[in-house]
Amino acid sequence: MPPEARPPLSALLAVEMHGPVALVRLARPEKRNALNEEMVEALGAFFAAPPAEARAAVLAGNGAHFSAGLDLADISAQDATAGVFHSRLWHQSFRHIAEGRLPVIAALHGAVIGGGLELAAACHIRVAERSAYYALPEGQRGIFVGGGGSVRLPRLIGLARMTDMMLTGRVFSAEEGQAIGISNYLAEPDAGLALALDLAAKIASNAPLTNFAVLQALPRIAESDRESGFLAESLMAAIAAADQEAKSRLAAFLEGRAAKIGRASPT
């Protein structure tokens, strides 16, 4: 069935359905996506209330890039108050990524850099192709990041390496980003956006309410000390068990209606 282009919430932000799964890309190449205002909202705006038929969400960007980061035209003339809401902005519009109710896989390419790669943190699985690069160089134009890079990168690559990528500009290859931890998959050139959409339409199968629990209960388990952690684990293992849709899952695997572990899986 062919995609089912969605009416755009902003020029720079193209939208179209595959089934159960969105495909949000950013339409900026010339630019090499970079991140202004008006896609930083259209962004927001489509994870905070996404289609209802919506069940997973792959980001790309169009174009030789993923994104190139903050359009530092944006900030250029700011004063700090601006600069706070600016930032603010961001992490508003990111959060609706991180913590909506879509699970979202970043497929990424050519340039991830500074505010690129703080967008694409905030997606919960990521996809790179061979030609992906990682770079923050925030502390070679004077600035510092602002898009929930602080919090999200160390978490996922560690702080001494995100200390080492703003102070000296270091770059990271796709292969690098895959060995660090900032990749999930490595794709060949132009394979990733496919892989990026099977992994979606495969989560977008899952029960809701298990994608709900990875979603919005494993970061904070993750976060909390060890006895409320386990206690929310309990909680939440039970709520799920007693879904229906899970009662009909576990019935079909229990009869040998379901499909069996395999170790076959992509990169």
Ligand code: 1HE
Given for the second form:
Amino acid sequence: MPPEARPPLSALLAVEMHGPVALVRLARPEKRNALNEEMVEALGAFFAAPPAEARAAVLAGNGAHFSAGLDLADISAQDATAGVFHSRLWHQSFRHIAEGRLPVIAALHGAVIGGGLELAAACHIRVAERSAYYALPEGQRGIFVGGGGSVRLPRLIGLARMTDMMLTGRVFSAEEGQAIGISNYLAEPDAGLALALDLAAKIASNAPLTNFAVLQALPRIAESDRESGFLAESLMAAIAAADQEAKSRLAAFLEGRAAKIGRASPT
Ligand code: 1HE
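How about the form predicted in complex with this ligand, since we already have the form predicted alone?
Following is the full complex, with the preceding chain placed first.
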């Protein structure tokens, strides 16, 4: 179904297509894009079944911040049983982002806090404007990460840095976040979304099987034992190279019709 024919998943999630790139925006700026259950469910529903024509996505936030994290009102009266199911809902939704069909670029600015940072970590690439800052104030609030942060963030920035953020409330600036690997690209004010859309358009022009291999095979290989990894790599490489898309791209290069690889890359 074309996106304009689909009923909106939630008024708190705005989706528009830019060619093959789906731009998904958290649309609750009056609450600093604090993530309530409706938004987390809508994110999961979108990325579980993205529009057929979408080949990549950008996830951004409306207003001055990417996201202030979990809507603290959602859990203020929650018991332990409700809490564990609430956290599992986040896991299920974010899995559709991290392990879904689309490469997803997070375009970050302003607060990227708590569950907002967990959401950013579930994306495949992060672009951060200089206004971005990162914190895990769960320690101050008496709670714990529940959106996959304890699994994804140590892999992104290291266990010691995450421990520091959670125990001391340390806040990292955009520049620090770039240095420690939270963001892949640092953008000037108001330039982050355009850069993220450009990168997503490039990704959308890759061979679909290469994108599949990067999203589905690479993280599994990276987490598996070496010998299983080498074998899975050989199988994936052989399947990708045998695809017609690879054949025509390789022929284009060998016949001098393909672009050469330059040195410059954005930021
Ligand atoms: C919220 C939330 C929220 C704002 N839940 N309502 N996250 C936090 O601990 C971060 C809490 N938020 C903040 O520190 C600040 O709001 C900000 C630095 C992000 C922005 O400050 P500011 O001055 O621009 O906005 P504000 O006046 O603080 O907030 C505007 C409104 O948004 C206000 O509501 P209002 O009805 O009084 O207008 C705030 O209450 C509301 N708001 N953030 C609920 N987070 C899966 S587990 C993950 C665990 C976590 O994410 S813990 C981290 C939670």
